[in-house]
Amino acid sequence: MKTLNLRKLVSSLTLVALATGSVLIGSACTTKRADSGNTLNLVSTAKIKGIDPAHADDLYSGLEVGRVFEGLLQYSYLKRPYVLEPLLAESMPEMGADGKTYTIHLKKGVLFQDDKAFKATQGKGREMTAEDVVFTFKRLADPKLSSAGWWLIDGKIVGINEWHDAATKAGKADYAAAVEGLKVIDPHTVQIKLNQHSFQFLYTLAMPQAGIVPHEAVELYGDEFLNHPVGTGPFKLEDFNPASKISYVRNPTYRKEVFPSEGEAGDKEAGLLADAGKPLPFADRVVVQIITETQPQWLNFLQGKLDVSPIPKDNFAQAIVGQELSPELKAKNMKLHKMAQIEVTHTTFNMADPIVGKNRLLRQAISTAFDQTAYNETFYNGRAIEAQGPIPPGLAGYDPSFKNPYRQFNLAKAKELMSKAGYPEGKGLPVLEYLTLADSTSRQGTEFFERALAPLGIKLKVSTFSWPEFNAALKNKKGQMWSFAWGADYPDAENFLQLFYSKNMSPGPNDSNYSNPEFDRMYEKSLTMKDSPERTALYQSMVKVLVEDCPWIFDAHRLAFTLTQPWIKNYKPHDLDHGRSKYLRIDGSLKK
């Protein structure tokens, strides 16, 4: 899933909720209430235009959604490696003779949080039946909505794209039209059939865009249902402040969900399984504040008014001495929480551009002429490892013996390259548009790229953006070269491989609009495969095309270093939870 932009320097895996840029919920409560002691304050880096499962195209949107929509399956909290498990669904899906056709029994009595959209019940919350599993799944369809879930299913669902297909003909997605891979079998089962077997279907079934929403707020809100959430899950929105804050309140008709008591070796030594059993969420508030600058977000956390944080480049020698907390740390019990993180930062170069999109060796001489081990050292930390291709460590596919011809420093072969692509010196070469954002780190970060650019004679002209104008950016195929990452929405490596389908072109996940239909059918096999040294292999292969095609620019695999204050239990690095406050629990005698 998207995250932000590399030169933004957040970590991807850390705690870090995302604030949106739209306006107060109408429906909410905006009287200020006192502060019981039992409130999450997290902290939020960038903006969301809203919290609708459909547009969670970004981890920051997916931690947001994640409060208040839930699937039909998660990742357990604890154990390792990650494990599905059901959330929505009352067991794990059954899979059918033919490979092809999941048969999913959903939980009984769980509810939708009260709200007016449900008028048949005064505005109380109503069951969750198969009829809303259907009803959205057919909303990522929908092509006026443009979903960025839309790629997950696309040509995967039997008789979704001729859905499709018909609403864009008829300029109107018409809901009631059946789906033949979407049949609601009873009011708590439905039947979902692919077109082929897919070893990373039910991976879907946990992603935030893949919540569960009631047709009856969509209707209502309409295009403002991004401000109005309606979900199942453990926490309801308060308060929707683009300015300062957004608040959720606990969902006081939540069903019972406990904390896990299973997790991996050492988790009990950890005092992770000390609330094995106890009903969820723990937390009555959860309170996102909009930090956009990484120091006021740091001197908060030091001040007790932040819960949870990463750490700051630039704060960096401060915490951490020898990669361990340091003793000023130490003595206020604060924790340190390190992970390997399943992502990569990159730099994309946009395909579709006529001057980068078509010059291969240019694109190879830039990603020749940046030093990622400088880079790494000046804005990680030393917190990364180089990256050679998409895959992270960790995942089936990845070669740490392999080195990119193309990311191994040395300038005298970036000119050579240069001249070979046609611009000696970078004589006759049009500045070029490099897309970010407009925070300090986010500056700082593109200065290094430009001065990296300038042996070459290449020269930007830097726009800045608010982060959901970046993505609009991204989706309108604007601009020639950007900074990003993508963090894993599962534990495969074709989650990074799709990034490179040229299906999934913007506005999908496949931002720098590449095509090769080599790689593609390379990617189409793989996806008929399951996992093997075979798949592996051809795994590798796709990314030897890649690595000469050079699409990407690739920098990084990042370890997340993030703290906690002592008050703060449960907190245990991960991927891919997005619904992970609901295991956070206050000591309020700690926090007094």
The other form holds:
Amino acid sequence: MKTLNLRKLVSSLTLVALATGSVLIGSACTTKRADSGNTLNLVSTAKIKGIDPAHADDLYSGLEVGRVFEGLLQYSYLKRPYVLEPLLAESMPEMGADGKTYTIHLKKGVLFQDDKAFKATQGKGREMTAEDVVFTFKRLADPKLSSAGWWLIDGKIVGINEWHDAATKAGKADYAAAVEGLKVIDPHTVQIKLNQHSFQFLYTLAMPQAGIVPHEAVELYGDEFLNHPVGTGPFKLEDFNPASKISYVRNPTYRKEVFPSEGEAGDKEAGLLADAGKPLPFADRVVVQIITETQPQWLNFLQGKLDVSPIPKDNFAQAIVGQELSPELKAKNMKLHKMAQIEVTHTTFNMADPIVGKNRLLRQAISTAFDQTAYNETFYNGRAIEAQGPIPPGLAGYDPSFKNPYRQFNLAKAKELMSKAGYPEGKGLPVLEYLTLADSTSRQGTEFFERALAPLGIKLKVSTFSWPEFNAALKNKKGQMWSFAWGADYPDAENFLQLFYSKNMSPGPNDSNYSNPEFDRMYEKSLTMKDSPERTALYQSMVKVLVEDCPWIFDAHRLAFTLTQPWIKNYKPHDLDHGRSKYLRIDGSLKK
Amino acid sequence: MSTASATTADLKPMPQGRSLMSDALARLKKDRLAILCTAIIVIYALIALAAQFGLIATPWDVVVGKAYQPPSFDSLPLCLGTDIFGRSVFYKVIHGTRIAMSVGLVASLISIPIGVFLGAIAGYFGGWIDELVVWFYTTLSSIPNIMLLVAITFALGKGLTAIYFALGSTAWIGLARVIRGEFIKHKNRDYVIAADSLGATHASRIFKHILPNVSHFVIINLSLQFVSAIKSEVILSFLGLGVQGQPSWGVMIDDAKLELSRGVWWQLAGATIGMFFVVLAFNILGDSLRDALDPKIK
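Now that the form predicted alone has been shown, please provide the structure of the form predicted in complex with the partner chain.
Every component of the complex follows; first up is the chain already shown.
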């Protein structure tokens, strides 16, 4: 899932939070809004384009989608390593004898949130059925939406590509037309047939893009569904202001879900099982403030207006002494959570570009001139591992002993590569366009990059965007270079390698538009293999191809340092954080 | 204008008449504060020129110490500490001066001719030309200034040229209003009618006869516009729309926004002090100029 590169040290998990409800809600809304204190105050560090699973391809939209929508599966909140468990499914999908067919039994009595879209029931949410699952997957394949979830099922479900192609040809998708691989067995059973066995498909069912949507709301709101989400989730959208604030209230018709009673060793001691068996969600309201600058986030957190916060680079010394919380914050009973994230930050080269995309030596030169050690020190307070390839530590395929020859900072070598690339000292090279975000930290990061390239004689033209605009620019293959990060969608290196698969090019997740038949062949082969030393070896040889071709500058794998307020209970960091606000409990007695 | 003393038919020789400018200059000379402000502005201008030609504080973008080194007296570059990349904040302030002064100058040079020209033809000709010009500047001024600047810089792309143009093309409205009013007042005065009867063309009446008589407004306006251009540049750079790859005061303050929490105050201090004196000097000088030049305040 796409995340910002620079902004935070805690990308995946980080909800930050703001505002003790009542202050911000204002006097106009006095009815029933008296803050019970049971409001979760979170923050999104990027603007949100909307709350629709089909468009939830970036971390920040995914988090918002996860509050309203639910998929068939989810990750266990407490267990590590990450394991899938049923969410809307009654049990884990059963695989048929052919190894390609999944039969999924759905939970009974799961209601969609009340909404005026449900005309037949006068606005009461109806039960979610197997038809909705089929509709949801067809919707991801609807060419009109150019959905962010298409790459997940493209070529995977039997008949889905035919359906997609027919819809492209007709100019309109026919939802009544059947897809062979999506079969309703009975209202509570759905069968999904894959073209070939896939070890990753179940992960797909737990991703925000696969949140189940009701056709009534999609039909009623059309393009506006982004702003009128209707799902089965624990929270209902109350108010959505894309520039400043999103608020949710507890979904009154939410089914009985309970806090897990099993975790990993140490969870009990950490008090994470104290709420086992209690109904979810705990919070009555969730207020997500959109604050893109780090300082206001941090100051609001210190004032207790945010419940969860990462530590901005400029506040690191204030927050952390040695490896532990500073005495000042300890005295406030704040809690520090550390986690090595399954993610990689990178500087992407647009391989569709006639200059940087066609000159491998130029890319290698730039990669070699970029001093990651200094960068990590300046921007991550050293809280990051220098990346040598796309696969982060913690996944099979990561090789701690491997050193990328173009990631060992060496200016002399970089200059030599520049000469070989045909641009000695940058002569003859036009100014390159670099895309970045508009906040201050991104500007500093850009300045670092400009300084790194200056000795090679490379000049940059910088274009700045907001997060949604930035994503839109990439989807249109604009720009020559940009800084980016990818957080795991699921715990398998395949999720990082698919970023280079030619069929996933923009608007798919392969935003570098990299295409290499040799890589594609190995990638396709790896899909049919189960987790084994052979597959790991194949992953490593794929990484070697990427290292030579250098479609990215592999930057860093960051460590997440997250702080929570003393009144926040049950917080446990997780790489796949969507749909997890339901577990957080606010201990009102600790909150003044 | 000379005084009415000549009407008293005396035999004494007529006192030497003084032009508006020399009169104003004489009065300015007596104003110590104005002299001081002029001196400050001259110093800023000299610093800016010296930095422009690489005579001082060059190169500014080299690493002179560790990141965020506090101010020390070890060497000149370190006297205001270092920034995130270990560059000298003092040098950045000096080059910020260069940017600010150049923005002030160029923006004023763009906006003043526009303002004078449009104000002059509107006031002089009246009629539909007047209506058109008034409509144009009223419409333009109804758009909040900062929004307009943001829109223009977005359209032109980032960088100094865009800033010059954005500020230059928006800052002329005040001047145009004043000049228009003055032209309406002057166009029926005796000396203009006299020029007309002697066969002076419109252009000659506008630029040769009336304009010199209202030119003091241009001078006053210049000093005020200089300040507002400097301030706008800082604001735009702070908002991330301004100068790129160059040490602007606005960018330094934007950096400081993040750094203050780690106790790094010297970028903010440097940029603020740099800005403070030049803005104050221009403001005071602008006031003094008005006092000295406006015949009505005599």
